[in-house]
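Form predicted on its own, single chain, as structure tokens, below.
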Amino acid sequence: MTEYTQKIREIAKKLLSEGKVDVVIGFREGTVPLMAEPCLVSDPAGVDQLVFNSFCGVNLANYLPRRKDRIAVVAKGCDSRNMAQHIAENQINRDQLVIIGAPCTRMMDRRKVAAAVDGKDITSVAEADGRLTVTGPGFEKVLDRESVLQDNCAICVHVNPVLSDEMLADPLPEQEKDRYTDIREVEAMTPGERYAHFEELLSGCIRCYACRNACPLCYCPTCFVDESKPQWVGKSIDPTDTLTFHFLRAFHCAGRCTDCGACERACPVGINVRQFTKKLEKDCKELFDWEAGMSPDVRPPLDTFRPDDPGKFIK
């Protein structure tokens, strides 16, 4: 995907020079290896800092809700699906956006890369021919990129943008994957086993809210955890409060989550928080034949009502 960099710069410079957008949202090199950071460019002279590589995992849709300016934004498959969701939920207008579509060969997980070199200091990385060459003081190691993909990317079935105005390359073949093996394992547990499983899963949570802050769906002006009248959930790391936070946040994302992995990527203690949202994603697919963000013109199933909705107990 590094070949996208020059084309992104050319498109960004053209759009800014011609006054078609006020800002371009993309990525630039981070201050440390294995990181690319979001970048907003409003001057044509600044487009040379824009890059694209396999560490551009941040979901740029997170920077769109309630903006009033004209925006060009680089969009992977999951980014574009969140943009479609934002348009459907009236958080941004489609005519404000110029979407630069990036068919995604999937993002790499910096934690897996670091583990593969036993935590040694990494000074540089290079991608070529499906491999990642990692170098540091006194070592060089070549990794198969498939072995260090983000977990959500390894099972992604929508690598191409669903919305775009400019494409950086031809669409890539979509892969077929069983996305819910881990969810079925949890579903097969007894209620007591499931409770113990989730208690263990969340035992390291420090309630930093990085998962919420990174999620492009969490754009509420005041989060339910910050409400005081009434107070829905305590602010401590008491296990009950922690479970309540994660379950309620997941339900707020039901039918809206694109499994972009932003929550899990941001978690400083490496909790598999996607297990909550993936369960609800699976349910929406089975009950409503619904996948989030595939169209900007359709509201998610829990935001609508049809007389033929599942659940006769409601009637």
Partner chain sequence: MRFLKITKNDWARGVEGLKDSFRVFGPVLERSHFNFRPLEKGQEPDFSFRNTRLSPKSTVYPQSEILFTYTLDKSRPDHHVHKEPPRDETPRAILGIRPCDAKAFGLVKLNFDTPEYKDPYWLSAYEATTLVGLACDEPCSACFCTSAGSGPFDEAGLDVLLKDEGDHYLVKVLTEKGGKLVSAAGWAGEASGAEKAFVDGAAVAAEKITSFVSADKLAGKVTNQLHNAKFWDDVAFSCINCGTCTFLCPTCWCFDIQDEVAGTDGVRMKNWDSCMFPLFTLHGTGHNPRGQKTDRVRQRFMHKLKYFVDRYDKGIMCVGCGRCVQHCPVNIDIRRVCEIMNEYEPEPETCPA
Second form
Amino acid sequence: MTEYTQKIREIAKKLLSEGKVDVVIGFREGTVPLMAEPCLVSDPAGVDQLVFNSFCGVNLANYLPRRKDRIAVVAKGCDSRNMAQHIAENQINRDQLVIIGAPCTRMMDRRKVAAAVDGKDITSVAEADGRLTVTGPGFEKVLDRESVLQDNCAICVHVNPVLSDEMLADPLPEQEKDRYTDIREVEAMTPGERYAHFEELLSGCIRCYACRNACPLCYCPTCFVDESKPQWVGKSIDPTDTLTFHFLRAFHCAGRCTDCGACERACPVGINVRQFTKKLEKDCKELFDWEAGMSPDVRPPLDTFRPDDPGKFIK
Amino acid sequence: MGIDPGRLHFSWISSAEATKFVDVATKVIEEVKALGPADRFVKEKAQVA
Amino acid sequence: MRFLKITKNDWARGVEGLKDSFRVFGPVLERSHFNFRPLEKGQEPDFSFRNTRLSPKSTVYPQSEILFTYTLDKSRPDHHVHKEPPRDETPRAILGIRPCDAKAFGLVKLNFDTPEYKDPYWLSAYEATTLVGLACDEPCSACFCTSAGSGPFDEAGLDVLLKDEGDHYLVKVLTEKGGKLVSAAGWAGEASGAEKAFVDGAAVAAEKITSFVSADKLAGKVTNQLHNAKFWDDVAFSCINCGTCTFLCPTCWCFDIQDEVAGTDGVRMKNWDSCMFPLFTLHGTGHNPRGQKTDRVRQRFMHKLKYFVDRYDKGIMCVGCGRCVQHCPVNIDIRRVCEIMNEYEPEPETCPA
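Switch from the form predicted on its own to the form predicted together with its partner chain and print that structure.
And the full complex, kicking off with our chain again.
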């Protein structure tokens, strides 16, 4: 990944000094192990803070809506799909963007890494040859990279950017994967069991909205839960209100979600929020043979009508 | 979501099909009544500490 | 100051005994992390935690709390009367609170207990609570308590301080409240000379803190200059305006009051709110004085590191627990921001030519 860092800096420097873009959006080194911070660079002298590593899980497409300037942005496979989605939804213009494509070797889950060392304090990590060496006071542990991937990355079938103007490396092989084993388990439940499952899943939710705010799709000027005139959803931690928030948000992402994992990654209390969005992603795949964000030029299935849309549910 | 399938119904009814509307509405009401009061996604008073 | 030595068996028996007269809270493992929860009969606090994911502030300041209920139904004799729900005034004990989090109660108290106003909900819960701290022998790398006015053995907010000695605890009874709890638990067994163990332990633990903030120059800064400084856009860029930092923070105290009415029956409640949310400052007119995310990020840091410092002269509104540092999804680090603010020198004023 250090080659990526080097190339990102070169490309950023070139684009900024030649005046091709106004700003570059990428990542800088985190202040704690297992993290990287999204950052914006507008001065060619500042490009050396840019890095790329296995902890760049934040979806940078989130930082694009409403920008008026010309932007170079680093994009993993999922980020690029959300950028395509943004373009299709008129959130950004294609010609504002220089997409620096990063064929993604899949991001690591900081919480899984922490769990793999029994929650011990991690002071540094080093990555080489598919392994992660984690060190802290009085211990060192080598982890297999595959065992600590973000859940969505482990089942990702589009690691390569779908849109790019610059590429940091040749495309990587894509994997074949059954993406929906967990969803089928939930589908097999009775309605009552399913409701209980969701209640349990959300029992720790603190309504901080990190899932929503980390999501590139959630760019509404005012989210329905923040409406106060009228107020649609209660603001306490009442379980029905919490369920309502999560379900409605997921439905609003139907046919648009790329399973980038930003929601789950952001959740401070470790809720598998992707359980909701993934079901809708599966339905879109099965009903419309649709994967979101694969092209900026095709209308998503839920904002268009086709005579052959499935209609068996209409009685 | 955990809603009983019998509580959700979709029909395509033209504005000219008044009798179909009556039939469907009657049938749906009967089905839902048979299921009894809903206890999911129902909030009487906020359940908080 | 009394010192006791209790075996782990005595501890477990005492905790169980306390439950007869106290509502006992302790760290409990939930899924992947720990939180403070009420302990059931037979349930022991799990002291294998480093710290809890959420701060223990919710033990006296629940995320959602009903203030009163009412009915608008005029056929009922009590219509339009505010009825307080029965409050549980049973003494509470929080076992294993970290010294930094206990110190935070003291900072929050500055807001909820002033000469002019006293928040009856927070204050009655706080007064009913006895804080039994567990000294931090292994502080985390993201902890910066020693430079945030606290420390791994800080006694400031505590009634009792425990030090884990392997097969037993050393107990330092700090207040009268603490003494009552210790008697209720049946813990006796004076430990003479234990004072040294605490002094030495504190020194050893403080040595292990590797992370610091400098806050010494904050009070001397000119508020408006700091407010108008150019660095805020860079600090705020990555922020997604979620409430993780404020909801996990032991010192964030802001709340919102909401009425919820179903039919003719209503409740008024108090919910945690966050300065990160646009709705926090949205006026009835639709105007929002903190309309941009930079405004909101600046507010959070200015409140903690400048306004609070100036208003109370009690240091920064942060105890260095490190939760926001560890769990901010985009890695905004209060230590870095504090450093930037502390070192800030205003750009020289130039007259336009």
